[in-house]
Every structure is written in C-alpha cells, then in structure tokens.
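First comes one chain, alone, set out as structure tokens in the form predicted alone.
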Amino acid sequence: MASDNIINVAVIGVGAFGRNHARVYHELQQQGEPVVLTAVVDADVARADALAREYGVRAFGSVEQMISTRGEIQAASVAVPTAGHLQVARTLMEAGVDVLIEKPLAASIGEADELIQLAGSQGRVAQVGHLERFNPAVRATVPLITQPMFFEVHRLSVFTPRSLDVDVVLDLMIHDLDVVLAFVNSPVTEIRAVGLPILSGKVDIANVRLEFASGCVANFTASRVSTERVRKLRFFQPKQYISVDYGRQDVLVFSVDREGGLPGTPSINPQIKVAKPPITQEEPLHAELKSFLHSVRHRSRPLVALEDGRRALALALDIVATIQQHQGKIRLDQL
C-alpha cells in the first residue's frame, strides 16, 4: 500500500467504545490524516443509522452485509461485546480487512489463539486495544524503567451499567495488568486475589498481589463501585520512585541524587531530586488509532500485538479463577 493512499475504515459495534472510535477516525480525517471513516456496523440498526447520519457514512446491520456492498474497506475497529470478537474479526480478516480488536482480546485463551493464528494465516495486521499503552504518561515512563521491584496500582471508577458481562478484572484491571507486564517483562510466579460482587452479579471490586520471577511484586486494586475516579500507577526501582497519573497524563520521578540521574529540583531532602519528564498531551485513543493506521499502511507489527492481548487475558483469567477459589473458601454464596 503506497504511503499516501487513503485507508477506508469501519467501526463494528457502536456502543460507548465504538462511538469513540468513530469520532476519532472522523477527527483524524478532518485533521488531514489519509483515512476516511466509511461505514459503521451494529446489530442495533437504529443506533448505527443515527451515528451514520452524524458522520455522513453508511450504516449496516452486520459485517457480512457491509463486506458484500462496501468492498473497499481496508481496516476496522472491532468494538462489539467480547463474546463476538472472534466471529467478527474472523469474518473481517478472511475478507482482507486489518483489525483493531478492543480489550479484552477474546472470551477465552482458545479464542485468542485462534485470532492469532487467523492473523498469521491471512497476513493481516491485527492490534488489540490496550489503550493505556498509548497514554502519554505511560509512553514517557518506558525510557525510565531500569529494574522495577514494587508496584502499587489503583483504578477506581463510579458504577455504570456497562460491561457488566465481565468481572472488574477483565473490565478495568486488565489495562494495568497489560502495562505492568510490559514494564516488568518477567513471568508471573504467584497470584493472590480477592474480589466481591457488590452491585452486579460479577466481581465489582478486586485486590490482587502478583509476584514475578524477577522478584518484583505488584499490588492492584480495581473497583467499579467507587465514589471517585482514580487511575494511578506507582513503582519503585533502585534509587528511584516513579508515580504515573493516567488521568492527568503526568509523571513524577523521585531520584536519589547520583551521577547520570534525571536532572531535577531538590526536594525537602537534598539527596532526593524531583523531576517531571516532558509530556505532550494527547487523547490516548487518537494515539492508538494513529499507531494502528501506521501499521496498516506500512504492514508493520502493531505496538500492541495480539500476543500482548493474549498475555494480559491469560493473567486476568488466572486472577478470576483465583478469586473464585477464594470465594469458595469463604463460602461467599452462603453469606
């Protein structure tokens, strides 16, 4: 594909996540990116029609209908419920369409493996939508990583009646699992986890402790029944403490004064310097979709490939199983 060719894209599933994908593709198009939002697809035809009118595109009730009449689609975001990821992505990839699949990648490891196999056999670019990897604060932190040894991660959200078909681990915590797995780059050796259903039939609040082969330990708390919204990751490595605020898109680095360290302002303790790496604010979804389109255009491996999505999914499912074991131990169903 020539570098100046326009990429025609579609969004499959235009609920809360899908609407944002459509909005950002349209914004990128207006900003001069060589991309055109061409179609939206949703089983709720009225919802698809309404969004199609807003952006002046075609609406379809199924992927098959879109493919049969809009053969020029080169790439698509898959934002249907997780249970439909495999079927929709398979249809698209077999029709020659590159895909960005929202997280979690699939409903099971078997389905994730099938998606990976399909992408390989069909020669398709396939990316998973782990949005926080494209958060400017996370991207600014990657060059600072040396040997992380302890993480404290909090992701708290107010209750909304969306994504209640999955536990909070697969809904919210999976973002942080993916980021920490990328930062640590070491196998998980131990999982301890507890979780409780509060307002839904699934686990709404969970606390998890992971230990890695490297010796690193990570504590995660995720809640979708909080009274406040918090998205923070903090970690310690030799002679350094780094605090990442996903929402504010900023990073604070506290370093013990040493030669070659980050330049910074001395704190109350003169041996400790505080620095803020330069960050260019950007909506993570803009960065994610631009990265996906770059991979489509240049036939390159996505920054967050399906294998990354499988790794995060496998860990999340192991955590869910550990929570279920704990619930059995405390006989939660009898309380």
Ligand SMILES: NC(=O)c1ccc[n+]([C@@H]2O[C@H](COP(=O)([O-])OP(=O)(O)OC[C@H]3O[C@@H](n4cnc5c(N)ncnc54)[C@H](O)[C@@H]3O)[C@@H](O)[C@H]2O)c1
Second form
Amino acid sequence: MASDNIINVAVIGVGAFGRNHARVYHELQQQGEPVVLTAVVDADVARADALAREYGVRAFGSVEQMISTRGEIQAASVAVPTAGHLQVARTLMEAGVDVLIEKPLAASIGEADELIQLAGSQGRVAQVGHLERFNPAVRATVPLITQPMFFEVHRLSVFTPRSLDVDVVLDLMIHDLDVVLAFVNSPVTEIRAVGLPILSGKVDIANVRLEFASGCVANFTASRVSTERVRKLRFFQPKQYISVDYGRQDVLVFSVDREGGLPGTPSINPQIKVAKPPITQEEPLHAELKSFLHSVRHRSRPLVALEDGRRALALALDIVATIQQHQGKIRLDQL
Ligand SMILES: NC(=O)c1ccc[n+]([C@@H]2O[C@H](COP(=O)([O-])OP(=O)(O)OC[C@H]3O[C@@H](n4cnc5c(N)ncnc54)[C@H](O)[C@@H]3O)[C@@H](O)[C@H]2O)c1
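Complement to the form predicted alone: the form predicted together with this ligand:
Full assembly next; the chain just shown is listed first.
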C-alpha cells in the first residue's frame, strides 16, 4: 500500500464501546488523516443504521454482508462482545482485512491461539485493544523503568449494568495486568487472589497479589462496585517511586539523590527530587487507532500485538481460577 493511500475502515459492533471507534475514525478523517470510515456493522440493524446516518456511511447487519458489498475495506475494529471476537475476526482476516480486536482478546486461550495463527497465515496486521498502553501517562513512564520491585494498582469504578457477563478481572483488571506485564517483563511465578460477587452474579471486586521471577511483587485491586472512580498505578524501583494517574494522565517521579555517606550506610542528607515529565494529553483511543493505522499502512508489527493480548488473557484466566479455588475454600456458595 502506498504510504499516502487512503485506508477504508469499518467498525464491527457499534454498542457501548464500538461507537467510540466509529467516532474516533471519523474525527481522524476530519483532521486530515488518510483514513475514511466507510461502514458500520451491527447485528442490531437499527443501531447500525442510526450511527451510519450520523456519519454518512453504509450500515450492514453482518460482517459477511459488508465484505460481499464493500470489497474495498482494508481495516476494521472488532468491538462485538468477546464471545464473538474469533468468528468476526476470522471472517475479516480471511477476506484480507487487517483487524484491531477489542480486549479481552478472546473467550479462551484456544481461541486466542487460533487468532494468532490466522493473522500469521493470512499475513494480516492484527492488534489487540489494550487501550491503556496508549495512555500518554503510560507512554511517558516506559522510558523511566529500571527495575520495578513493587506495584500497587487500583482501578475502581461505580456500578453500571455493563460487561456483567464477565468477572471484573477480565473486564477491568486486565488493563492493568497488561501494563504491569509489559513494565516488568518477567514471568509470573505466584498468584494469590480473592474476589467476590456483590451486585452481579460474577466477581465484582477482586484483590490479587502476583510475584514475578525477577522478585517483583504487584498488588492489584479492581472494583466495579465502588463509590468513587480511581485509576492509579504506583511502583517502586531502586531509589525511585513513580505514581501514574491514568485518568488525569499525569506522572510524578520521586527520586532519592544520596549525598555524602558511604555506600551501605544511611545517608545523612537524602535529597528527594520530584519531577513531573511533560505530557501532551490525548484520548488513548485516538492514539491507539492512529498507531493501528500506521501499522496497517507500513505493514509493521503493532505496538500491542495479539501475543500481548494472549499473555494478559492467560494471566486473567489463571487469576479467575485462583479466585474460584479461594471461593471453594471459604464455601462461598453456602454463605
Ligand atoms: N478497551 C476498553 O476500554 C473497552 C471498554 C469497553 C468494552 N470493551 C470491549 O469491547 C467489546 C464490546 O463491548 P461493549 O461494552 O461495547 O458491548 P455491547 O454489548 O454494548 O456492544 C456490542 C455490539 O455488538 C453487536 N454484535 C454482537 N454480535 C455481533 C456480530 N456477530 N456482528 C455484528 N455485531 C454484533 C451487538 O448488537 C452490540 O451492539 C467487548 O469485547 C468489550 O470487552 C473494551
């Protein structure tokens, strides 16, 4: 594909989140990016029609219909419920369409492996929608990482009746699992986890402690039944404490600058320096879709590839299993 050729895109599944993909592609197009939102697809045809009218594009009730009618689609976002990711993404990839698949990548590791195999055999660019990797605060933190040893991560939200078919681990915590896995870059050696259903039939609040081969320990709390909204990741590494606020998109770096004193002895005058790396605010979805289109244009490996989605999914499923074991131990079904 020539580097300035227009990329025709579609969004498959325009429910609560997919409609944001349509909006952002449309905004990118208006900002002069060489991309055109060409079609929206939803099994709920009235829903697809309403959004298509808003953006002046074609609406379809199925991905098969879209492919047979609009052969020029080169890339698509897959934002149908997770159980449908494999089927929709397979149809797209087999028709030569590059895909950005929402998180969690798939409903099982077998399905995730099939997606990875398909992307390889079809020669498709395939990205997973782990949005927080594109959060400007997370991007500003990556170059600061030396040897993270201890994380404390909170993702709390107020209750809304969405994504209640999955545990909070696969709905919310998976964002932080993916970020911490990318930051630590070492295998997980131990999982401890507790979680409870509160308002839905699935786990609504969970607390997890991970230990990594590097010796790093990470604590995560995720809740969708909180009274406040918090999205923070804090970690310690030698002589540094770094605090990331995903929502405010800012980073604070506290560094100890030891003056005087011999190595191994307490410093007489430890200086604590506080720095705030400059950050240009940007909607993470905007950055994510721009990055996807860049990979489509240059046939390059996406910043967050399907293998990252598989890694986060595998860990999230292991955590869910650990929570179930804990529930069995405390005989939750009898409480
Ligand atoms: N990255 C994020 O922060 C984030 C946030 C929310 C949701 N998500 C993910 O986005 C996906 C969608 O979630 P949602 O909350 O928007 O769900 P939703 O139920 O609100 O919307 C899904 C839409 O897909 C349509 N659909 C279902 N099967 C289809 C098919 N085979 N073909 C075409 N359309 C189909 C439904 O009619 C519905 O309109 C999920 O995988 C979810 O985990 C990601």
